[in-house]
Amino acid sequence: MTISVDTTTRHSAVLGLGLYRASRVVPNSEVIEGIDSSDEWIQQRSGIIERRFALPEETVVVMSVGAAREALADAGIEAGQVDCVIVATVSHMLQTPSAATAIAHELGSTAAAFDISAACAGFCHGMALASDMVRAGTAKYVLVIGVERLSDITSASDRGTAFIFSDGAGAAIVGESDEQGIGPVVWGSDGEQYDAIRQTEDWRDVVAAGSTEMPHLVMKGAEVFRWAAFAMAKVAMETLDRSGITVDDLDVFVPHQANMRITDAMARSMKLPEHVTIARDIAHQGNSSAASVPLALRQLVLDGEAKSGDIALLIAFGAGLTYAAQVIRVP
């Protein structure tokens, strides 16, 4: 007996985008004392002028729902039409159940829902999964969310991270389209550098020690910079090649908002033409990990710097070390 499957291949595209920026604006002046630093040092090192921290009521679920509602409205569909909710995050403090199930419920959806953990590369991983679901007929509409509350797991006295991380959420609706709007993913990991960005302690060790402090993120900044600035430029070029796109065809470049210097180094290595709009959302948002790519892309659209139909390259990289990239058509 043969198991029946739908073998029709469909086209997938991003149909709508949404964002939620955490409410509290935190200037460099607020973080420099804890790390014995200066506004000038932070800006030169990272390009960050200020970042966003969540208020107590702005949970991972609350921020995600806000971004999702905007994305649904942008796509012109209802929550009940969504077949799957994928949430990329490393800062949802419950091991189970997933944030995705709570988000789906708040939206009024009974869709399949799950979280993925790929750190800063999580949203681009989710986009790849959503595109494949739509193309295979598993889902007609998929809601992909990148969301973080990294202020919960950042030490205010860690000179390597205190000024970097932030909170927020970005969302995208991926659905069927008349033409392909999402290119093939190029993704992978470099587990040899597994501890380059990591949580300081296992939760079991925290409990055993009777500590009242949360584990926090630590990072080997120099190693991560070298890897991201040069290895990711090669991944970006491979992504363009696999999508049949050249740098001259590109309209928008949206890298993970990790560090302005990394963004600049990648742009130089790729020899991006002057006409390409480069996302620099990190200056006022900080590094929001899995949320950074959708936040930056949505802001470019809102500011009129990215237009419907533009060809955009998305690339993200982070703890693990993980990475993922794809070319999309801006909705």
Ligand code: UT7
Contents of the next structure:
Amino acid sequence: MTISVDTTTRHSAVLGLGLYRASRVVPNSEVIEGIDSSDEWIQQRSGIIERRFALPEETVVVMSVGAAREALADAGIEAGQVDCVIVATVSHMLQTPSAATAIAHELGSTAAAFDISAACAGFCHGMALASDMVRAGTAKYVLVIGVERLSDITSASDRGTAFIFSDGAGAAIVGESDEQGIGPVVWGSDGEQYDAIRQTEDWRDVVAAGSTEMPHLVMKGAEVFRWAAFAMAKVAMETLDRSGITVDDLDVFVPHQANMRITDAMARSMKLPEHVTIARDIAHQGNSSAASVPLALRQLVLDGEAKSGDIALLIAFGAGLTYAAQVIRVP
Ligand code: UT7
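Mind giving me the form predicted together with this ligand, seeing as the form predicted on its own was just shown?
To see the whole picture, the full complex is given below, headed by that same chain.
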């Protein structure tokens, strides 16, 4: 007895993009109130001038639906055509059910829907899954969302994170195409650095201690910085290699918007030519974790800095530690 399966392989590509920026613009002058810092230090050490925080009504679901509607319109498809919704997030505050089913429902879809937890690298993990699903024929269209409301899990008095994290959502439609538009993923994890970025306490310990305070994110910033700036440049080069291209073929570089100095260090280490457009969305958005890559990519398209057909390298890294990267053709 054999199990019947369609063994045809298809081409996958990004067909549309969308974004939702949280509404509240928060300048450095506001975040330094809770920490001993300055506008000058934050700009110099991270490149952040201001960031976006969500209003109470801008939930993970609301922001995701906003980004998804834009991506659906950009791809020219209806929500009913989507076969799977993948949501990358660490700040949907219910352990279960997932944010994805609520988002699908809000969009009017009954597609398969689930969340993934790979922190700041989550969106690129989702893109890899979506691409393989389309190539295998498991899904014709996949909606991939990276979304965070990190302001809910960031302590305003934590000096190492209060000025970095932010809120927003980015979305992509991955679907069938005449030619391949998404390269092989290069991904992995380094659990030896499990504690480098993490929630302060297990929820059970919070309750056992009778605390009324939410746990929040903490980060060994300098260690993560060193890892990201050096190890991730190697991953970026391997990703180009796996797609059969070099830095000279690249039009756009969209790294996770973690720190402007990490972006610069990676670009230097990769010897990116002058013609490559580098995403610098962090300056006015802050670090929005899983949302940062799709937000930055969509903004480059809206600003005319990335054009349809351009070759872009996406790379993201974060808590776990986790990383994932792929080359895509801009829709
Ligand atoms: O999204 C997930 C991945 N995340 C990342 O990739 C983030 C990676 N890390 C970073 O972006 C950086 O490590 C930070 C921006 C978080 C911090 O910058 P840094 O240059 O690594 O700072 P540091 O922790 O090494 O501290 C340097 C100095 C210290 O002072 P001394 O000892 O040199 O006198 C700190 O006390 O800066 C001081 N400092 C601050 N000063 C003003 C640390 N935090 C602050 C602050 N404001 N908020």
